[in-house]
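To begin, one chain is listed below as structure tokens, in the form predicted on its own.
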Amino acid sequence: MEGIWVGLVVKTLAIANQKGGCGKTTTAVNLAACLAAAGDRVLLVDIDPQSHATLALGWEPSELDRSMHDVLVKADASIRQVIRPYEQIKGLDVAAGSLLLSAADLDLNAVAGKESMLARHLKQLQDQYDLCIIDCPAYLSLMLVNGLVASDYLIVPVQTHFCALYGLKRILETVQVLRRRLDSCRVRVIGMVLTFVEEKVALSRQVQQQLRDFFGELVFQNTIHRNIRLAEAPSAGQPIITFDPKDRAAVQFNALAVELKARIHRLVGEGV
């Protein structure tokens, strides 16, 4: 996929699901480190008031001066305000999120144009990135349409539960409805990606089975299998690839990264 970016304006991630518990920061975090890794240059936002992400690469979001929440309801803030280098890997960068941000819907009750804040900010970036990911809160919410409205393709990470698929359900109308009501949302479905698998249980094998049948190609080839070395990394402020790079799950992020890649390739070639 070299040359992918080429004269290609920066594209943006969302990566959502309306359900907590499916691994969605874990896939943002990760699917951010590979790319980076393998050599493009990764804005990853945390708009989720949990800020798991920020944490999960070594930062504690109330220690941090400003933060994405600065960003969105502060008309002096600017993006790059916030914006912090990632040490361990070149080419990664996090836009810092916090508590203040389950606040938001509050703070901007007011303010026209509130849904397309994230993606104004996200226009001062264009020359800079080649992809932006942003992770997105489990609930709706303002921040939730702020981070659709600003993504050309979101990622729905489904857990292989049988009431995972409520969530992706929820997620795929809410897309629907915010794409009927507002023009400036574009967001499109790339792909969902199937976390905590587990081969040996039936019931994750089943609906496995059932996603599959359903979407067809929209599932990802690649899964993410359920992990300790996985659920460990974060504690450390690594993703998997720097805290155990031979462990299973780095496997599994960058073939999904690769495989991500390859499905962008393909819609810009379409068009889409």
Ligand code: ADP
The other form holds:
Amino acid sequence: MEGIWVGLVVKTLAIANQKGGCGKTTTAVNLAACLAAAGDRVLLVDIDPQSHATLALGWEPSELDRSMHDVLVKADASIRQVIRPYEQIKGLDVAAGSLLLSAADLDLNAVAGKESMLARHLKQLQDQYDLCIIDCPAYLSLMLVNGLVASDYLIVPVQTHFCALYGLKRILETVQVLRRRLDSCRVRVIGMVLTFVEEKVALSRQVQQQLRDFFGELVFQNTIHRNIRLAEAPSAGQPIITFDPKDRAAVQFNALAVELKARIHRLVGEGV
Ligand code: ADP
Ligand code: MG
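Having seen the form predicted on its own, the form predicted in complex with the named molecule:
Okay, now the whole complex, with that chain kicking things off.
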């Protein structure tokens, strides 16, 4: 797989689902970490006011002097000013979130092109990264719209739970509406990641089967099981691959990263 990105422009992936707690941030942080550890230059962008991706990598958002909020609302700000290297993994950089992002809808209300602010900033980084991964908020907001408009691809983490389909349906509808209404929106679903999988629980198996029957190959083969170490890692400010590299969740995220990369490569090869 080495050299897979040579000659490609940076690809941007939104991680989103209009449902909270389904593993979006966990997927964003851990995929970014696995891809960087495997040699890619990765930028993780946190545009969720909860800023859990920033927290999960060891920064306290309220203590940072600048964040994606400054980038998006200040006319003269550059995204380069808020990018910080994650010291433990070479190649992983983070553009931090902030609670202030909850006010971004109001701050940007009268700004022309407010849906594509993030896209414009990411364009400045074309040669610097192989991949940008954007951790999006769950609710329909200007930040979610910015995340989707800035992205080539969307990954939807889906909890194998009885109400999984509700959030999934809403994010798919949002993507359709945005693509219809905004010429600049070209995002397409690259895949769904099944999260909180519990092989011994019948409901988890049923939901998994239903999703595979309905969406076919769009559902990634690799899944993420419910796993206590994965829930513990953020409190140490680390992704699972440094927190507990031998744990099953580290193996699963590494495998998912390989599958994702192969899928991007195939789509890029097909020109989409
Ligand atoms: P979201 O970003 O969609 O709100 P998170 O990734 O923050 O979801 O996950 C919600 C909570 O569940 C967090 O506390 C996280 O650490 C935990 N969590 C995420 N994935 C798993 C998993 N596979 N097993 C156990 N806990 C998980
Ligand atoms: Mg989150």
